[in-house]
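The chain that follows stands alone, in the form predicted on its own, written as structure tokens.
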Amino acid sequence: MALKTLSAANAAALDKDLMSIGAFSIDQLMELAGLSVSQAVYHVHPPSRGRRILVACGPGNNGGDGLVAARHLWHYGYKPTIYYPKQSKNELYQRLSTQLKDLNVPFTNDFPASLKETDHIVDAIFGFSFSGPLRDPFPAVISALESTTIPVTSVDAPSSWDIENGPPKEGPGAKFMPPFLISLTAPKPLVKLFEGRHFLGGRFVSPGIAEKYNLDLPEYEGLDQVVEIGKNGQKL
């Protein structure tokens, strides 16, 4: 049975039928999606494994995700440090911004100097949206993404990769692979290149909005909001 993805086109024509026949708001999904991503890096990376987490984040909603999930992380016990080198002036954004820096979560803008001092990456750069090519100062925190032995959880894709095809031919994200990715609402076509572990998280799509799709879904157990699934779709 080969996995069932969801093209960029289709995702964001399923975010629109989330936010009009399922009649969320931006700021729930986004708010479901960063709680996903948090499980998630519970899951790869316990508090046991070190608790200092560098989150990036890009200028879209792949990295509102990532503010998101960094304050579920604070709460979980961990210590995140944020890299958002192009903070949007969204006031939504500027919110989830205004959080963790309630919760005196740091905000750094040296990426290598904090590279050194974390346990664990959130690559929350670029979603299923992305399209090159890659602006300053993005190529050079991939490049360092692509080269650091520090475990990286990649969010809905590694940044760089196209999501139909995957990691670009040449330049920075050629050889990034990240050892962890999680997908959200289903998975993009790049995951048929993806080699590392693979968790689908957004337990929000209705039976009605899945079945349009043509979404096979995994269930989620208990209180969880992600689960592994294998190259095949099925759950882990």
The other form holds:
Protein chains: 2
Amino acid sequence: MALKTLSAANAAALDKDLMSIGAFSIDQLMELAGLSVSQAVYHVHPPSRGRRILVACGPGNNGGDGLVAARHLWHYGYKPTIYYPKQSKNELYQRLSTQLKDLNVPFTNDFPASLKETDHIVDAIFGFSFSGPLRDPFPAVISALESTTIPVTSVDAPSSWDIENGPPKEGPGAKFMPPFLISLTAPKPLVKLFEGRHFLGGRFVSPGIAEKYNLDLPEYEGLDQVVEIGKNGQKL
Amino acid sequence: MALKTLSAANAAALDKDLMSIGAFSIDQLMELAGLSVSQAVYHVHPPSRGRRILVACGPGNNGGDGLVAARHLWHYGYKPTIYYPKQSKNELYQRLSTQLKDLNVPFTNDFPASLKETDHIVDAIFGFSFSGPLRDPFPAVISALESTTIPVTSVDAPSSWDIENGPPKEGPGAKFMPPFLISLTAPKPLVKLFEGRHFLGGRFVSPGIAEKYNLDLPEYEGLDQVVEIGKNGQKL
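The form predicted together with another copy of the chain, contrasted with the form predicted on its own above:
Now the full complex is given, and it begins with the chain already shown.
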């Protein structure tokens, strides 16, 4: 059994199919994706290990998944802090931010200082649509993630990694290897270079769409919105 | 400790607050509400007891919650069938229906026949905005639910019940006492007359909104989107 992956182009096409054939709204998909992320964090870092979670959000959909995850983490009893330096004017992301503010979740502008006061980090900066180069303030943020000893869960991709080829050859991210990754919908090719624990989330793909993209998705258990998978794509 | 409940008028006002103060979209709220319903069904009727679930959906939001629940139940391995006799032209409900059709979930027009071929029923016909009287085809459907021996999980209210005063004094629903009820956001006054197992769902209410409506919500456990509560509102 070999791990089947989804190229960046196909990941984008699959998302479009979910919204056209599947008739999902972006609100729904992001809610379920963020819920998956929150469950993966709970599995790798239960509240007993420390409740402070720094959620670093990028400007696009990956950041939106992080905002949703942060809200669910709050409801699980964590104390999230949001770093969201390039806030989108998109109405959905603004609403996701308001939902957090209504819970009094703090937003920070100082990533290095916040890094000293957290027990876990969610890297929701860049996902499958990232193609580089890193723009400010993200080179410094990626360098900080690369060198921190605090555990990081990356969403869909370790940020700065190329979706097909993995870590950049040099510069920020070249040595970034987070201990945890959650792939959304399906693993991307970069997972072949990933050495940590790997989860899959997004329990909403229909068999028709899975077949169209030649996905070989492991079965989720019970009510879980995530499943841990091994190097060959098998369920762990 | 007494169970605090939410009147029909306040339930409607709270929903409005979730969408204004809370900045939630109806897509998000319905996704999370339906997810809660699916989890309650899983708890009271795990797949090992029979996978066939008949989901009866009314024309409004309660029906929408049922459509979302049916999709999640499908992903858990159940075989849902949808009875949805008064389909809304509302775009959201149409999308929720399409999502089910993309999973090849069957829709039925024959409630009595479908009742003979199911292991569990989800009653998502009417919720907190119901004020009677029952219109066709629902009197016959409620009578069938009232007399069936197949277990029923009602969403927010046993359909036909008055939100404040419980079952109607006579006619269809007068003797309808489903074994399971899931209240969404907060219990409604009718729960004082309900004798089955009672769950609460809707893990998205902020402390500010809970305080505004004088809610005394039990704590959810772990990753659960539902919590079972007793007669006095205590967590079971």
